[in-house]
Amino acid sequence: MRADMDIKFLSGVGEKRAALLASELGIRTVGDLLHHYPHRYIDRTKVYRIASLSEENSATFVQLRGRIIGKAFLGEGRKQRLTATLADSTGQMELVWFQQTKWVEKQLEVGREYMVLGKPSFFGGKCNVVHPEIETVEKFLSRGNMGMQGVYSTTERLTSVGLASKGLYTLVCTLWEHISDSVTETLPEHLVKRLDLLSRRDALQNIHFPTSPQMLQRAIYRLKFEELFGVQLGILSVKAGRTTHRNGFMFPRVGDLFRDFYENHLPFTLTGAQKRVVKEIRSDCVSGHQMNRLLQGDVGSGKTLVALMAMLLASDNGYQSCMMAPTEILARQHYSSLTKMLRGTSAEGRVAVLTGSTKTRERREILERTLSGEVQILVGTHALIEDRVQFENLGLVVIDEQHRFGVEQRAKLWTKNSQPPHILVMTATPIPRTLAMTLYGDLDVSVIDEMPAGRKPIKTYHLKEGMRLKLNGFMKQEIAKGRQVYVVYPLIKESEAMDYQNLYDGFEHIVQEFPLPEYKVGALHGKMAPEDKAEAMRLFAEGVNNILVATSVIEVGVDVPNATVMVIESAERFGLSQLHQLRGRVGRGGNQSYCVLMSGDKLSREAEARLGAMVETNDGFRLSELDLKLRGAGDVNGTRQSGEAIDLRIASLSSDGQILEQARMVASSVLEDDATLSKPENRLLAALRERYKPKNTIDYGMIS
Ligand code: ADP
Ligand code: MG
């Protein structure tokens, strides 16, 4: 049997079930079913005694063995149910079915012995199991595999056509009988041997029908390794292609613009780390290869300035640059700070900003000036990727603060010139290493590990509602010193309506507490029109408003050095990395800054730990590690989205870090020896790489 055979031809499936398998689980071929792995296992060697069942067993799967000693239909019509009495040597209990009762009843023979699998529940001291899986002892024994049985994820609609976990299991059994002999290897023998991996056939057999816990572990390892290895092969090949072809634009000149800016307009001296990174970028841009560099630096470390200097270098060499930000607010802010810094240089007036809300006429004008080369630096949002944005000669792309901008999206920008422009991706540090290796695994990395001099560490406090008056007093003190305050409210999709209500109520309270004319309060949230958002941001940035009440739209990148207080309401509802990002909005000037975490009185232990960590440290790296620990495997910032884009079936970027590291090492050693994977012993790897290769990337072989 071939893996690409339509699932409907597998015996026991048919048209109707096939349609549901496709729509509910995406299973279209028998191969898809083969890769629908159990998410856990039940130990079928363990048989419980009826008398031993207690509340402790409720809601977990138990296996029983006993005789059916009676059965009956109870109730009428749609409410009809089937009950059967199961007896073993220790006692009796009820089994109950509400669905497919007629069909089940026919399977139950009074006096016969059955294996029963289900979750017991207790009513008035009596134990029963609703909708157990049941089969005769003979049939159970004849299957031979009495170890662990897989539990398959399914859906309600599939359950209603007999494809609960057990039904899927039965299909997999049927499939395995037909397909096991034709399972082929996907990894070359030399790797399987060297890494002591299970063969693909053994791995698939043991993931579905484990012969022992050890074999199951080895099967899981092999399958996870294969996926992560495939992903790394894909990513590293992109990187290898880039470094073996000499098709990078050259920026050899340090020209007048760069020099003028550096000597006459730089508002402060660069930190050592900033200087080092500027050098690293310079040497990339004269190497002849395309630069693909990730710049990591904690919030407030001064990444924007580094990007600006790189863009000036591009200008000096006759190339345009663009800078892409994740939000409209941030794009506009970058625009205004770049404009300010470039005042009086030859680049004055040659910066433009383009976002989704740029008006048609203005847009047309900007597009024209960009195409003619008059605009040297184009700042914007994702709108920059669109095809209609064409440059005269784009040489450098800067992507700011974007955690979810993977290889594929970046690759779209490569086509905006005859050769791919240099790319600089900037991000604050808190990205787990595993995610970075996968999303950014094709990039070289620079780190800014030094804060600008004169920064005072932000003081962080955790207050509960009872301290609100004190907080108000403190805010007034700071405002009296001429400083500004952010007040941030949580906003999540699931509770959006209520969150907005809280935000509006909070705003009202603040306006009452901080009345005109002494105080001016602004608001900023996602539902406002883009021009209102820009206006609110401007009023705050220019110091007109003392307080900005906002949602976490300001989380990323906003820079108002005069703001010294960040109040985070319902702080327990934010994740650690988000709290750290928000805190990074203050402490950007020379003044002592504060972050106040407001929370309810009763907190979960985890929330208490999170807020405690914030009070204790300002170090983004330590917080991101702690975040991983507290959340464990789960949806670390962005993991889920990127995981989906990468289509991992069994491996997880957040919990399989070690396997990922190994996969990466092996992949890079293989590519070092055979970059094009054309040696005969690597034939299978070329296919694997193809399967996992990031889409849209440029094939360098085609260009040069
Ligand atoms: P981030 O790395 O979070 O993007 P920014 O680039 O926004 O940080 O910089 C944070 C603040 O620090 C800005 O107000 C910026 O002007 C200032 N800054 C950047 N570099 C220096 C420096 N070398 N010395 C003093 N202040 C600096
Ligand atoms: Mg920034």
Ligand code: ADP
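For the two forms, the rigid core is made up of the largest set of C-alpha atoms that agree within 1.5 Å on superposition. Positions refer to the first chain, counted from 1. Predicted, not measured: the structure shown is a model, and the values here were computed from it. Compared with the form predicted alone:
Core-superposed comparison between the two forms: the C-alpha position of R332 differs by no less than 2 Å. With the core held fixed between the two forms, G526 has its Cα displaced by at least 2 Å. When the rigid core is held fixed, the Cα atom of Q205 travels less than 2 angstroms between the two forms.
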Given for the second form:
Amino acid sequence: MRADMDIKFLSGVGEKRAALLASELGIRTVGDLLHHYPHRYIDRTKVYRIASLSEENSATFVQLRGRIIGKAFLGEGRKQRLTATLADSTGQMELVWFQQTKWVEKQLEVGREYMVLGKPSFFGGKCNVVHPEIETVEKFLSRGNMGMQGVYSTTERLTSVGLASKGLYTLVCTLWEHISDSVTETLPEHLVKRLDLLSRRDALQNIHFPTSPQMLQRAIYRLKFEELFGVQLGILSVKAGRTTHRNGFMFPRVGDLFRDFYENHLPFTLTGAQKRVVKEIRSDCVSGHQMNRLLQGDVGSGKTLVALMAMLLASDNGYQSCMMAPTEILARQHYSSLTKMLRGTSAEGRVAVLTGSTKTRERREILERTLSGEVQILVGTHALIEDRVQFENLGLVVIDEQHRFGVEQRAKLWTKNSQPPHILVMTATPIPRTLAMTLYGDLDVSVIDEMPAGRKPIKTYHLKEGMRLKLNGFMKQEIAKGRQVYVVYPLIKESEAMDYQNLYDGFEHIVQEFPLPEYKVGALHGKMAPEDKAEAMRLFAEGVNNILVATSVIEVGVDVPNATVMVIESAERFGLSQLHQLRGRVGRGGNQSYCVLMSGDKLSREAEARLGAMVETNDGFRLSELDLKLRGAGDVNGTRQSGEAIDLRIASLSSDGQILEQARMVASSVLEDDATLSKPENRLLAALRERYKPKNTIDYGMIS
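Now show me the form predicted alone; what you just gave was the form predicted together with the named molecule.
If you are looking for partners or other molecules, they are not here, because only the chain is given.
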């Protein structure tokens, strides 16, 4: 049986079940089913006595062995249920079914002995099990699997067609009978021996049918290693391919523009971390290789200043630069910051901004000045990738928050010169090391881990609704000092499914509590027209409005040093990374700033952990590690990229850091010895690399 065979042809599936398996779990082939691993296991060697059950057992599955001594239908219509009495030598209990009652009743034979699996519950001192799994003792013993039984994730729709966990387990048993002898190895023998790994066949057998807890752990390790090793082979191969090509523009000259800016126009003294990163960028740009560097830095750490210094290096060497941002607000914010920092230098007036809302005449003028080389730095949104945007000599591309752009969008920028420009990717989203090694493993990484001198840590508080009056009083105190306040809501329109405050209701509440003429309140959200957004930001940035009521559209790119208070309503609705990004909108001046997390009274344990972490620390990297543990890597920190799909079936970036480190080390050593994986002993690895080849990277070195 081939792994790519359609799942509908497996005995016990058929067309209807196959369609549901595909839509519910993404299982389309028998190979997909083979890699649908159990998420936990039940010890089938232990059999409980009925008399030994107590409330302590109600949260866990227990296995019972007893005889059915009676059965009956109770109730009528939709409320009808089937009950059966199970007895062993210590007592009796009731088994109950509310669904598929007629089918179950036909399977139950009074006087016959059964194995029963389920979670016991207690009511009025009596014990029962609702919807237990049940099979005859003879059938149970005939399987010969008296050890650990896998529990498979499923859905209500699959359960309704007999594919609850037990049904899936039965399908896997059927599949293994047909496929076990045709499982092929994916790792070369020399690696399996060197690392003392199980064979792939043994690993798959023991992940589904463990012969012991020890063999289960070895199976899990082998399968996790294979996934992470395959991913790292793909990522490191892309990186190696880039660095073997000597196709990078050379920026050997540190000229007058860079020197003048560094000596006379720095807005603040560079931190040690900023100096280190500038040196790393400079080293890349004289190496002869194309730079492909990720610049991580917390909100307010000075990434834009470092990017500007890199762009000045490009200018001194006769090259233009562009900076692409994901939103118009952020693009215009960058343009404003760069223009302000370059005032008084020879680059003043040679920066332009291009967005979707740029007027036709202005757009034409910017395009002409860019093509002629008069514009040295072009800032913009995805409008920069349009074919009509042409440069005289583009040498450096800076991308802010790159995870918001698709692969194809980014690739268009690389083709705007005869060879690919240097790439500097910036993110204000701190990324845990294990995640960075996977999502951004083909990039060289720089980290700004110091804040500029004079920045005061933001004080963060978690308040519940009963403290609303106190919060309003605090906001008025800050406004009386001449400060400004953000109030952020998670929703624009009211949702019937959720009773969280929304922006419209919130705006009306704020206006009532902070009336004219003493207070002025503005609003900003993602569905406003670009010109209305710009006007709302202008009024707040210029201090006309005291309060800006907004959605998380202000998460990035809004820089108002006079704003000292960030109030986040229904804070439990936001992820840790988003909360940290929002908090970073204040604390950008020299005044003490505050972040207030407002929430409902009833919070989940995870929400309490998130909000507690925000109060405890301002360290974005610590928060990102916690976010990874709480939410997993699927969409953590917003770093899941457009077009990116890391197919991890069993490995976890949040908990398998050690395996990932080893996988990367082994992949690196293999590629160092055989970069193309063309040696006979590495034949299998070429196929594994292709299977896990990252879809979110571009082979920069091959672009010409």
